[in-house]
Every structure is written in structure tokens, then in C-alpha cells.
Amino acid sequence: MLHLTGDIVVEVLNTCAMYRFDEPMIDDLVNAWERDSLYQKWHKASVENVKQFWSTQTDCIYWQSLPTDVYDNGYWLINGKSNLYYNCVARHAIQTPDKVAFINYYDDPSMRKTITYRELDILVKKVVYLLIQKGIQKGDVVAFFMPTRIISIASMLACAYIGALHMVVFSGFSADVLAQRIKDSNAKLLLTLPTIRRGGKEIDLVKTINEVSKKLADNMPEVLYMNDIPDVPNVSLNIEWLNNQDEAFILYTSGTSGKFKGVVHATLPYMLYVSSTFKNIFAPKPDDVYFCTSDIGWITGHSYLVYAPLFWGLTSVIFDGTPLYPTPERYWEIIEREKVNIFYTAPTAIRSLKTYGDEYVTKHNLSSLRVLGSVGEPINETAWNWYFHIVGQKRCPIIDTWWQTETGGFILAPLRNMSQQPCVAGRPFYGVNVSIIDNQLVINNAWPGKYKRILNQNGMYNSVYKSGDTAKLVNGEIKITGRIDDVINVSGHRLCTADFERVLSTMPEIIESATVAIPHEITGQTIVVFAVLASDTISTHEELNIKIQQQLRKSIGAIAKPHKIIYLDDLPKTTTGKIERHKLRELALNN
């Protein structure tokens, strides 16, 4: 067994980082063979003696108390004890207070508002007095529902404070959903805004409340609007020092199956996954403005759009609205105007903004850029092509990370310089162990991001985790493929709905399309392809039928044979870009 010292493993980062990252210096260094080896010799080492490894990782952390161990029969960070609110707000705010922390622009085009960590700090603890007013102690449930603001980050960061745990919901989401979450939570308190904006229109958010308050009764907690926080007294404000247990967050996710769980971070390992991930992936430096469009309602805007980023005391650009409004060159415009250097941001948008064309894209200044980030779903390739020539002007790479609300943060991503394979997740980061078993993606060691618990659920997952999703090696690296409910048997044949979505994704006449299936007394299972088609289509529903069948024989195989052809406005997806494949198939059974 291969066994690095601290200091060696060290060095192994800080050199991995710089291969992936300066490319002019890697090509002139080692060659594609030598770095791919010496990212198989790091990772080896990495997985082979996760508690070193995570070890060296510990460092950049502020600890009121050092752990005594990394990592110990399912437990991390034994002893120690830190704070989030400490570690992405305070300190920075010693050492770099007029440094700004977000820039916040609005649905509104002519809003833009800016804070620096001096002013998020004053502005957290405004909440955390609010809180302490209401009751709120360590370990309640404080829920949210808010948009991507600085107030709604100021507010899930006073709970991190006082030890509260932030149960954010999407704010386009239905009272149902609301009302679903809270009280599987427990939330003790909801804080919201009267109104919000998205896409040119007002949204009336006390009417969704009123609606949750009817369908909860006695069980509703108290609503704080925190559309006008008031100066509070000069009052000294503890702050709560958390343990390797102690819980930091609950995020719902759904499956295709459409129920939805509560999935619960503990503090400590979750800000040592996130943090060590997004260093050593994206690669920030210092004075990078980095722009995530996720929503705060996501895993991604909670891992990489809030904690991550503050942690390592970067300006980050936030977006309360949506690329389309009042044109398709919002995202354009920001990162022409902030000079961002690291956009991340999800393939739905990225195949939706294509449809308008490159001159949106072209007509702004993007040499900024240096780093692409692709997350939600996999990629397609026509959006990865669009993605690296006209956005990243075919200089930036694009890092499709893989991961889930369950991972904490990213598990695979390509290293820039070992390859630029398009639509290719790419490979393990250090300190994980994947592998592939029967087509579905597992990972077979404890890391610091995967999630304490699911609530309301007895038991713990075992240290093997399945992912769900099915992948495959390609030139020794991974690419996910779909979901496990995503592969169709027909007669005995394996076929996965991606695949059949690569095809139509290379007809002009189709934007998007979805394949699912659904049962077939003879076959065992039929194919349904679900098509989006382009304004300027002018073949027949019929014409297009037989060019789809046609397709899909030539690429897949007469077995490939669609039971139906389905087509939509638009596909039903989460707002993260995930199909809600469940509720095609509702659709497609009762079609």
C-alpha cells in the first residue's frame, strides 16, 4: 500500500492545482500520458489513506477546537469544533473587510446592490438578534422561503451563527410543496418577502403564504417578512461553536419517483468537503469574480453559490432572475460588465440561450472568462460544442461536475489539462472511490460531504453508496448516462433514454426531447419520445414521425422503434434542469 505524508500530499494539491490550471506551463512540463499518471498515482494514495488525506485539507479551517481525529468509524472531525458563520463571514471581515462579497443583480436590469463582508457581517447579525427574539435556538428548523438575495444568504448564514438548521425552499415553488416541508420539518419559523419578481412579473408570495397557513392550521409557524430588517441594539452576540454531529442544514430533493426527502448536512464535514472541493477543482484565485446561477433552493446554491465561495473570501456575482428577461443576454451582459473569471451554470440554460443565437453571446466582451462549469443534468453535445466555442471562445475548459444534494459536493469533474472529453464527467475527486457496478455509478468510501441522515427516516446508509445513475468508462473516464429507471428493456435489449436523446438531439427540427418508458404486455416494456420542436419547423407531425423512426433505427437499432411520439411546448423539469420523467410517463399512459 502506497502511503503519503502530510507534507507530500500537500505538495500532490498544490501541484495538481497548478497543472490544471496554467496550461501553457503543463504543455511545456508533461505530456497528456504523464499527467493522466501521475493523477492516477495522487488518487491512489488519496483513497488509500482517506484520514492523511483529509488531514491536509483541515488547514484552511478556523477551529475553536482541533479535531483529534479525521475520520473514525463513520464519524469526522472527532473533537472539533468550528463555525460556518465564522469561517465564510467573520473573518474575512477582519482581514479584508472592504472586499465585496456579492454583487446582487435584480430581475430588474437597472437594480444592481453590492455588499462587502464588513457590511454581510453587520448584516448577519442584525438576523441573528431577529432570530434570538423569536425563540430560535440551536438545532430548530428555521425555513425559507426566499429568492437568490443577500438577504436570503444573510439570513441562512445568521442561522449557521446560532446553530439553527435553514430548511430553504424554492420560491417558485406551490403552497402544496411549502406546506409539504415544513411540516415534515418541523420548521419552527418561515421567514419570506411579501413579493418577489421573475420574468417582468410580480409574484405575490403572501398569497402562497396565506395558502400554507389555511392547509397547516395550528401547525404554522410564525411568518417573519424580511423585506425591512430595522437596526438593532448594540448587543453581544454569541456565537455558537459546533461539533462533528452537530447539523448544519436540511435540503429536500426529489427522486423520479416524485417523493421527496429531507436530506440533512452536518456542519463540520460539510464545510470541509465544500470547501477543499471547490479549491481544488474550480481553482479560485484570490481576486476572481466567480458567477453561480443556481437558485438558493439547491444544493448548488447552497454548496457552491453561498458556503463555498464565502469560505474562501471571493466577490461572487448572485442572480434573482432569469437569463431570458428582458433578453437572452442577461448572463452575457453581467459577465461582461463584473469581469467574471468562473461562470457556472446549468445545461438547460445553456441549450436555451443557443436557441437565440451566437450574437447575443458574441456582441459582449467575455475574455474575461477562464473557467466554464456545467452541473444539474449531463450535458449534451451540441450545448457542450456552443458552450466551448462561443462562450469560453474554445480557451475556457468546461467542468461538468457530477454530484447530488446527497454528495454535498462535487465527486466527479474533469481535470482541465488531463483531457476535454465533451459531455464527460470526468473522474473521481480525491479522497473518493468509484466505481462502476452493473452500468449504475457507486461510490465505496466514507467522504466528508455525503449527507448525516435523511429525516424522518430510521437508520444510516452503509459506507457503499449507489448513486442511482448509470455510467460508463470512456477512454478511462466517466460519463453518466441516466438515471437507473432512465434504461429501457424491450424484449431483453438494455437501451438508455440517453441515447436515444443524443440522436434527436442532432435533428435541427428538435430543441429538446425526453424518452421514457412504459409497460407492454408483449415486450416487457415500449418506447415514448417526448419532442420540444423549433419555431421554424415546417415539416408534419406525420413527415417528422417517420424521419425520428428512421433516425433512431440507423443510430440505435430497429429495436429502437418509438411505441409513440409525443410533442410538447416544453418539457416539465425541475428548476434545476432535471426532466420530470415520472410525469411523462403519467402522460404517456394517458395518451
Ligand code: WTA
Second form
Amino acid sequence: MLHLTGDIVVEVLNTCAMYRFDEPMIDDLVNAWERDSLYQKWHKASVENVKQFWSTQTDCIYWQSLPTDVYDNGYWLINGKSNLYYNCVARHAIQTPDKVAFINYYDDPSMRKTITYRELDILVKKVVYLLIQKGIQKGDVVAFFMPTRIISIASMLACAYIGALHMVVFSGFSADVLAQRIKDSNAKLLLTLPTIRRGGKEIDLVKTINEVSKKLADNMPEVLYMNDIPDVPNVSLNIEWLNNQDEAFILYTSGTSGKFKGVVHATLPYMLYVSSTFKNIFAPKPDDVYFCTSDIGWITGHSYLVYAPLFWGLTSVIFDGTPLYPTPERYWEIIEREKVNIFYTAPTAIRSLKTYGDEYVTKHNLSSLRVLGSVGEPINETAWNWYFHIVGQKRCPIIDTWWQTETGGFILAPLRNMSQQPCVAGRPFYGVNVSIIDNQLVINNAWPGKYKRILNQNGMYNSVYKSGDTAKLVNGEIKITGRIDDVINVSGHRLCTADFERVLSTMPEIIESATVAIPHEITGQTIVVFAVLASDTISTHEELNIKIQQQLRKSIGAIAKPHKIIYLDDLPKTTTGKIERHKLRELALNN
Ligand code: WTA
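Moving from the form predicted alone to the form predicted in complex with the ligand:
Okay, now the whole complex, with that chain kicking things off.
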């Protein structure tokens, strides 16, 4: 481990000892084979000696106090002290102050805004001052209901500065969802904006916030509208140097039981994991322009839009709009204009954009692209082919990254791009020991990105982490095939069929309901609702369809749009009263 205490890491990107290969040459089979055997050798060594591997990855972190041990008995980075803000902003503001940190594109195509590392540092400090004024301290939870913009990211980093936990809720979710999460996390403050725009439509967030306030009554935290932030008077703002157990954030996701769960990550191991995985898998160069299309409301937004690219001091494009507005060439225009080198998006976007034809892509010069990433759901063959041939012009490897909110960062990826087997997430990352047991992908050992705890749940120590995803081996690589539970994936968003059923159970017209997921060409999966109506229901099916859709939208959000609603006299059940979902699925597929 390098001794960097007290120093600024110079030339962070160039000096770090990383497990790096040369640039991918995907047509070169001999090299591919060599890379493959090298990977096998290194991976084997890394899981046999996990501590040794991770100690090679800590050098690029600025340590206020160096860890005395990288791993010991379930704990990472013993006695280390550091800070995410310092690593992601402060050091770059000193070393590369004029480098652009973010290029922000907006739903409004006429807008574009950039911010340098120096300016970002100043903005973060303004928010820090504001948070301190509001009494926010280390360990407090700050809720976010904000779009993917510079100010939102600066506010997340401001939380990191003082050791407060951010809890970001996707700004497309409903007041119900936001209220539940604020309550569950006991957030002390809510940061938002008065209005946002999506797909050309203005969305009034004040209205949503007022609804939340009504629902939460006395539990409603103070609301800060972040559109106008005062300057900081000349005061000293102390950075909180955090230890290995101090927490960075809470992010909610759908759990198996149908109840949302607040996944909590600890700062130091999380920083180690996202910085290492990003560097090794996307292999960014210092002057690269990186474009991740995720929203900050998801884990991809946290790990690979906010923290990892900033850690490495890169320039990133961020975008708060949709890929289709005002035309389906939004992404390609941005890539051409900003000369994006690494592009990271979701299969659902690829499938949807593909339906508009190749011309929107091919009329743009996308020759800057070098790496194409994919995340959120399995990428099917047509989408993979279009991404590879049309978007990447056969030059760029498709880096299909499999991971979860709980894993913090990439677990599987086609490491070093050796095989390019379409639609296969690839190999485990170094130091991660993965296997498939009873068709399920499991992780057998400890890795730094693993969540620390689930909020308000008593931890159970399991040495084997069960992912809930089913998987199989294809020529030595891992292909993700589905889920073992009722978690579903609509447009890369994790939902649970039980969420739908819970909402429907609140409607007086419906005495029983069941939802199943069926495959969908664009969104990956889609929902079919089965409902049994109360005998005194007077509404027509058409009226009820609208009511059900409104209720789901209100309670979950626009993502929760059922594909079809089918009314039955009874749900098919086993003699023991269990709903026979396979029968419903068949019915849904044939309807
Ligand atoms: C699915 C998103 C196949 C999977 C980062 C997982 C994927 C869930 C992939 C986690 C992929 C994510 N191939 N399936 N490359 N990436 N998934 O927590 O079912 O929002 O369990 O994290 O998305 O969703 P989450």
C-alpha cells in the first residue's frame, strides 16, 4: 500500500497499479485466448488470496489514516479513514481545477451546462453550509427527490462531506412511495426542486411534496427547494473523515417479500469497490468523456454516474431527459457533440431506440465511442446485435454488467472483452467467488461492495450471498436467465408483483387480484393484472381499467403501467388455496 497520508495523489489515473490489459482487440482471436487464460490465472489468484488482491486496489484512495489491514473477519479497511467527497471532488479541484466534471444535458434540448471540478467544489460547499445550517450532522438521513442534474449530484457530495446519508428517490415515483421511504428512513430533510421536465412535459413537484406532507403530517421533514442556493460566508467547513463502518447512503429497492427495502452501504468499502470495478472493467483513459444514461435514483446512478467517474477525475455527460424526446436521436446527438468514448445504458433503451430504425444512429458520427456498457436486465440477441453492429460499428465491445443495489458495483462483466459472446454477462470480477447453485447465482465470499445492512431489519450473517437471479454457464461464462422470486424487471426497473397486488387490494371494487410478468419486446418484462370483482361493482371494465391504471400510477409511479387487465370470476388455486401463477402466466401469454 502506498503511503499517501497527508499528500495529494499526483496523476491519480496514471500511477495506480491496476490489473490492466491493453485495449480490446476483439477480432484478434489469439490475443483473446491469451487474455482469457490470463484472466483465469489472475481471477484464481485473486479469490485464493482476496486480501492480497484488494490491497493492490487501495492505492488510489486518498487516506486520512491508512488502513492497518485490508480485510479481517468480515470487516474491510480496518482503521482506515477517508471521505468520498475528498476523493471525488477536493483532490481534483486541486490537481485539475479547470477540467470539466459534468456536462449536463436537459429535457429541454436547447439547454446545456458544464461545471469544472473547481466550480463543483464551490457548489458542494454551498450545499454543505446549507445542510449544516439546517442542523444536519454525521449519520443523519437526507432525502432527495431530484432529477439527474449537477445540483443534485453536488448535494449528494455535500452529504458525503459531512458524513450524512443521502436517500435518493427517483423523481418519477409517486407521493406514496416518497412518503413511505422518508418515514422508513427517518429522513431529517428533503431536498427537491419546484418543477422538473420529462419528455417535454413540465411536472409540478411542489404538488407531490404537498401530498407527501399531508401523508406524513408531523413526520414531514423540512423541505429545501434547491433552485436557489445562497453563497457561503467565509467559514471553515470541516470534512468528516469516516471509518470503515460509517455509512454513505440508503437506497430503496424491491425485495423478495414485496416490501421495499432500504439497502445501506458503508463508505470506505463501497468507495474501494466502485472505483476498482469501474477502472478495471471500463478501463477509462484520463481524457475520456463518459456518458451513463442512468438516473441518480438508481444504484447505477450512484455508483457509476456519481461516484466512480468522479473518483477517477473524468468528464461525464449527464442527462435528465428521455431518449425519445424531442426525437429518438437524443443520445446519438449528444455522443457526437461531446465525442463520448464510453457509453453506458440499459437494454430497454436500446430496444426502444432500435424500433425507430438505423438512420437516426448512422447519420451521426459516433467514431469516438470505444466501449459500450449495458446494465439493468439481460440484453437479448436482437438488442445486442443492434448495439454492437449499428451503434458500435463492430468496433466496441459490449460490456454487459450484472450487479444489484445490494452488490454495490459490478459482479459479472465480460472482463477484458475476450470472448464477446452475445448476451452473456461474462465473468466474475477479481476477488469475487461466484457459483451457480440450484440454478441460482450465488456469491461465496466477501467483497467490499456488499451492502452493510438493510434498514430496520435485523442482520443475519450469511456467508453465502444469494442473488435471487437464475443463471447458467455458456462456454465457461455466466448468462443470467431470470429471477427465482416474484421480483420483475420492467424497463430495467426492479419491481415486485406483490407491490401491484397490495395497491389493488385497496380498491373496493376488487376482491382479489394477482399479477404476473410476461416477456415484452421493448420493456423486457411487462405486467398482466388479473382481477376478481366484487359482485356489487357497477363500473364497466373500461371504467375499471382506467381506475386501476390511475391507482397504480398514483401509488407506485408511471413505471407501474399494466400491459393488460383481465377480469376473472375466480383465480385458479390449488387445493391448499395457493394461486396457480403458472396458469395465469399461460393465460396472459395467450390473451
Ligand atoms: C437485473 C441494477 C441481467 C437482475 C444494477 C438483478 C441484470 C437486478 C443485469 C438488480 C444484467 C441487472 N443482466 N440482469 N447485466 N443487471 N440485472 O438492484 O435481475 O436495480 O438482480 O441493480 O437487475 O437490479 P438493481
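Numbering follows the first chain given and starts at 1. Every value quoted in this text rests on a predicted model; they were computed, and no experiment measured them. We call the rigid core whatever largest set of C-alpha positions still superposes within 1.5 Å between the two forms.
Quiz item: Superposing on the rigid core, do we see a C-alpha displacement of 2 Å or more at I518 between the two forms?
Solution: Yes; I518 is a residue whose C-alpha shifts (by 2 Å or more) between the two forms when the cores are overlaid.
Quiz item: With the core lined up, does the C-alpha of L66 move 2 Å or more between the two forms?
Solution: It does not, since the L66 C-alpha is displaced less than 2 Å between the two forms after the core fit.
Quiz item: Is S555 one of the residues whose Cα moves 2 Å or more between the two forms, with the core superposed?
Solution: Comparing forms between the two forms, the S555 CA shifts at least 2 Å.
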